[in-house]
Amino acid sequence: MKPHTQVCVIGGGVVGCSVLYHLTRLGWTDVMLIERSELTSGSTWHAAGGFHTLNGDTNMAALQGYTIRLYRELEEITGLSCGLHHVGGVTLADTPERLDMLKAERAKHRFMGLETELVTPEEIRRLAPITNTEGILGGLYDPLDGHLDPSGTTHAYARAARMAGAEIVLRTPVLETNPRPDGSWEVVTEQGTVIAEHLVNAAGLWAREVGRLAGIYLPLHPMEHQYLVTDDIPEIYERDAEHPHVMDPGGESYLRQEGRGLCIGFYEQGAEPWAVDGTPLDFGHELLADKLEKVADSIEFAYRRYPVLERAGVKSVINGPFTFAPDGNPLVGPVPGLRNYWAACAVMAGFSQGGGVGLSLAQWMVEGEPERDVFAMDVARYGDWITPGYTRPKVTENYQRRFSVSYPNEELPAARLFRTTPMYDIFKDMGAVFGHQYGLEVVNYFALPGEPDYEIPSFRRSNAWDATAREVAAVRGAVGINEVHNFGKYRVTGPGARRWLNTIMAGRIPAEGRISLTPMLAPSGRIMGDFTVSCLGPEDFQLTASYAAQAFHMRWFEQHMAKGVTIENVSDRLTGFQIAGPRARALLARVTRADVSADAFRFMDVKRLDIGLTRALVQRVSYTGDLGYEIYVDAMDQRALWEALWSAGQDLGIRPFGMRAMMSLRLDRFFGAWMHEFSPDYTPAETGLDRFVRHDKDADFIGKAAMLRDRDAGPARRLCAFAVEAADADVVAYEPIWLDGRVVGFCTSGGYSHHAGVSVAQGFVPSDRITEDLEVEIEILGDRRRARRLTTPLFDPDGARMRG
């Protein structure tokens, strides 16, 4: 075992071997993998080996497509067989809601280039004749679905890496991982110590334990999972071709051919977390005891769906553990707070996702960023607030919902009421219906007495419609009040603060007492964040951005930190309210002795004011697009601030509003949202954020060279807003945009403008097809709806009220 390496990968399952291979593929060949036992020990060896492209996140689906296409290449490189069976697969829909979900997924696949298709019950019977289609409304067929040999595939990755110069060390448990002052890692094993410039935790079932060696908690948990293999079945072995996969969400099962019989697995409701207090160090090639009583109901359902099972004996039962993160997606990327420590774990669908995980992580390490937005699997999508007590019920919930319908407006119940603001009980008493973001309870809307106190999940307009309309009307007609707790907030101080901000932000850094809007870019010129920057003093700034991106943004700040700068995440220490609407200025004037007239408190000003009992930081800006103010106080002062504003606003028509109304209000002005219009997949020139970029400022800001190239070349696509002739469903995201009978773009977000009475969508269209009077079709739940381009905001088109 060599004493020094550029990268040490811990874990010899399919994910670790994929990372190792992709590092060599991108040119890093001084790399090694250390495995405590043998390759495939842990979850890999007993996996069912299925692969598919279906995933609610389009970038994850694309990476799964890459993974599947990679296997033939691996076989050609190594001469080893991956045991590939490209048999296709169909997902069944037994309710209108499941069919809506499949229609939405098929629509996403159109612009991704995936050749899936919706099929009828008759077509399902031809594709998968053992299926009883009674009660089935349709399905989604994917020709890329299939299965493989888990062991052969893992060894193919390993051989390809070895052929490029990688070293693989087996039967060598890692005992310690110790950071060194230069950012490298000391990896202590039973066979000696290795100094690694980079460390990758791909330890699978033991990722928690390996993380603890570095003093970190990775939010993942192993779950028991069972599948059965049957004896020979004539209806299977007498076929001319291999039987396709069948996913039956209603029965919580997946089925495929295994030899001359069938393999069927279950995601049952009686799911059990495994190894709650840690994975045993001596576990490896063992299986868990059969627990068929847990899946008895699922088996009974499967007998009705596939009657041939009633006549088939059971050859074997496999019960083994594998790991989930709270949302079911992997944990990948640089771990916040540590230098050169990378995660590649919680990959529950290793043979669908392992190749994409390996590629993305290798690009991140070698090239500085992955080629596509991978926030859905970024380890930084969770912050230091997350705990094992939160992870365990969320993982269990995710397992139980593996085949459930995922609605765009659904708020899941597990591990809720974990993090709240001081306003929670007041808002609850006022009829608040809460969602959650980054572990925090966030008001979606307020129900009136007698209305349901929950939002019914739906792909179509929900029962929150009337409440949202009321709240929008209150903002546009009087004054609305909404918490600002769900903004990420950062304090940047020190003699180097302005110089550093000019380097890390692409836009103008404001003068004292003023605010600016600016994108933050990657070296590629893609968007890493959209920020409000407030200058509070010569060496004192406040930044605000998306609440859910805190760990993501703090990691970026720390990676690019400079001398003379201190940055603090104050997101939960600083909270307050925004007030917006035509009477917002009148309300503010009632609660402060300061002059807040239009001339004294201009649009994009920031001031410190005494409001009631509190000392507050007030910014004249509003995401609603209306006259408005953001008011920030210490969290301990929030209720006092509420009392001052609420009591003073009664005769002004003050009304609380939630995020459903906020998302409707921002559409009136075509404002973008983080991870919708603005994400690491897009550039400022494409999205319109280039109007906030200062190409001519002296600072050589990150992404400047790429931005200048984009400016000179012009973007190939641009963001447009559309009015859609919708029925009872609006755009959510990723719906395809049709022009002249073909898909030319996709939607980034949408919804209903209750102020204008118009269904609105935003999306990308090729620049050379954009005209003032552009008309397109947008596919919503399988129906192509006419849409016309909007060039003038639906509210306050000249900004007179917002700026006045």
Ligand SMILES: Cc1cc2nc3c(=O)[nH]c(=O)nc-3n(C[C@H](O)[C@H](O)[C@H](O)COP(=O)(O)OP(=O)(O)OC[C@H]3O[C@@H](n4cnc5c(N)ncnc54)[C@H](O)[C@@H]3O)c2cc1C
The other form holds:
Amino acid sequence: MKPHTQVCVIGGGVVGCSVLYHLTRLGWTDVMLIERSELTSGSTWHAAGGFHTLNGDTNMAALQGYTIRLYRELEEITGLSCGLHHVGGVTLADTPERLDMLKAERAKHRFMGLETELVTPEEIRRLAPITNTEGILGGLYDPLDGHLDPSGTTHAYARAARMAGAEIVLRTPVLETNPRPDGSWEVVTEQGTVIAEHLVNAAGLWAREVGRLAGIYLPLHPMEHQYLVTDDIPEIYERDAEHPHVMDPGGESYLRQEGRGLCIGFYEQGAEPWAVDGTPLDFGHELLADKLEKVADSIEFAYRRYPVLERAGVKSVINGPFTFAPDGNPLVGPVPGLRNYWAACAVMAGFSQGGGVGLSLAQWMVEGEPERDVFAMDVARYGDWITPGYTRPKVTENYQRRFSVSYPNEELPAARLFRTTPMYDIFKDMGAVFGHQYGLEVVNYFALPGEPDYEIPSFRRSNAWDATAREVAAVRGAVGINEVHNFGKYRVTGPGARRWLNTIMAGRIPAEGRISLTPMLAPSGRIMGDFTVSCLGPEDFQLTASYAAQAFHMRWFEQHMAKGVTIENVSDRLTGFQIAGPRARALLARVTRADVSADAFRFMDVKRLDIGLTRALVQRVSYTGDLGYEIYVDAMDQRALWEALWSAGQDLGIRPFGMRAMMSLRLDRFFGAWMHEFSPDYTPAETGLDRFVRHDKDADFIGKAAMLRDRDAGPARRLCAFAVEAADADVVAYEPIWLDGRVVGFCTSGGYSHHAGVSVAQGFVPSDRITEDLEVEIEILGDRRRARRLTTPLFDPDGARMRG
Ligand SMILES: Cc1cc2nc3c(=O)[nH]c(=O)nc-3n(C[C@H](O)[C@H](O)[C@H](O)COP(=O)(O)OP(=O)(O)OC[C@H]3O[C@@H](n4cnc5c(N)ncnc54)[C@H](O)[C@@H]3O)c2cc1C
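Mind pulling up the form predicted together with the ligand next to the form predicted alone we just looked at?
After this comes the whole thing, all chains and molecules, with the earlier chain placed first.
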């Protein structure tokens, strides 16, 4: 075992071996992997080996497509067989909602270049003849679906890495990982100690334990999972071709051919977290005892769906554990708070995702950033609020919902209530229907007495429609009030604060008392954040951005820290309200003695005001696009602020509003949203954020060179807004945009403008196809809808009200 290495990967499952291989492929060959036992000794050896591209997140789906296409290449490089069976697979829909979901998936696949196909029950019977299609409305066929040999594939990754110079050390548990002052790691084993410049935790079933060696909690948990392998079945072995995979979400099962019989696995409702207090260190190449009673209902259902099963004997039952994060996606990337410590764990579908995880992580380590936005699997999508108590019920829920329909407006129930503000009970009593964001309860809308106190999940317009319309009308017609707890907020102070902000932000850093909007860029020129910067004093700034990106942004700030700057995440310490609408100024004037007239308190000013009992920081900006103010106070003062605003606003027509109304209001002015219009997949020139970039400022800000190149070349695509002739469903995200019978782009977000009575979509179109009066078609749930480009905002087009 060598004493020094550039990277030490802990764990020789499919994920660790993929990371090792991809590092060598990108040119880092002084790398090693340390495995406690033999390769594949965790979840990997007993996997069913199935792979598929379907994933609700398009970038995850793209990485799954990459993984599947990689296997042939691995076989060619190494001469080893991955045991590939590219047999195709069909996902069944037994309800209209499930068919809607498959239609939405198919639509996304169009611009991703995936050749999936919606199929009828008749076609399903032809493709997968053992399927009883009674009650089936249709399905989605994916020719890329298949299965492989888990052990062969893992060894192929390992051999490819070794061939490029990587070292693999077997039968050597890592006992300690200790950070060194220079940012490297001391990796202690019984065979000796290795100094590693970078450490990768790919310890799968033991990723929690290996994380603890570095003092961190990684939010993942193992679940038990069972599949059965049958004896030989004549209807299978007498076929000319291998039987395709069949996913039957209604029966919570997946099925494929295994030799001359079948293999069927279940994601049952009675799912159980495994090894709650930690994965035993001596667990290895063994299985858990069968628990067939847990899947008895699913088996019964499967007998009806595939009658041949009932006649087949069971050859073996596999019950093994594997890990999930709370949302079911992997945990990948630099672990916040640690230097040179990388996660590659919670990969619940190692054979669909392992290649993409390895590629993305290796790009991140070698090139500084992955080639596409990987926020969906970024370990920093969770903050330090996350606990095992949260993770366990969410992981269980995720397992149980593996085959459930995922609706765009759905709010999941597990691990709630967790984080609330002082307003929770007050808003609850007012009829608030809450959603869940980054652990926090957030009001979606307010139901009237007699209306359901929950939003019915749907791909179409939901029962929140009327409430949203009421709240939008209150904002546009009088004054609305909404909490600002779900903004990420940061305090930047110190003598170096302005200089640092000028380097890290691409836009202008405002003068004292003023506010500016600015993108934050990666060196590649892609968007890392869209920030509001307020200058509170010569060495004192407040930043606001997306609440859900807190750990992501703090990690970036810490990675780019400079002398003389202190940055604090104050997201949960500062809260308050925004007030917006034509009477917002009148309301503010009633609760403070300060002069808040249009001349004294201008658009984009920031001031400290005494409001009622509180001392508040007030910013004259509003994401609603209306006359508005964001009012921030210490969380302890929030109720006093509420009392002041609420009582003063009664005869002004004040109404509370939630996120559904907010997202409708922002569409009136085509404002973008983080992770929709603005994400690390896009650049300022593509999205229009370039109007906030100041290339001419003195600072050589991060991303400047790339940004200038992009601007000079002209982006190949640009964001446009559209009015869509939608019927009962609006754009959510990733719907294809058709022009002249071809898919030319995709939507980033959309919804209904209750103010203008227009269904609005935003999306990317090739720059050379954009005209003032562009007409396209946007595919919503399988129907192509006519859409007309909008160039003038639907509300306050010249900004007179917002700025007045
Ligand atoms: C029954 C079952 C069926 C499945 N079917 C499928 C399927 O069809 N398709 C699919 O894609 N996925 C499937 N999976 C999931 C798949 O097995 C996992 O996604 C995958 O194996 C995860 O691989 P990994 O490398 O992250 O973790 P693991 O395979 O758990 O590997 C972690 C490795 O780290 C090593 N290690 C741990 N601690 C230390 C230490 N301190 N020092 C050194 N080494 C250490 C372990 O020995 C182990 O070899 C299934 C899982 C189960 C249980």
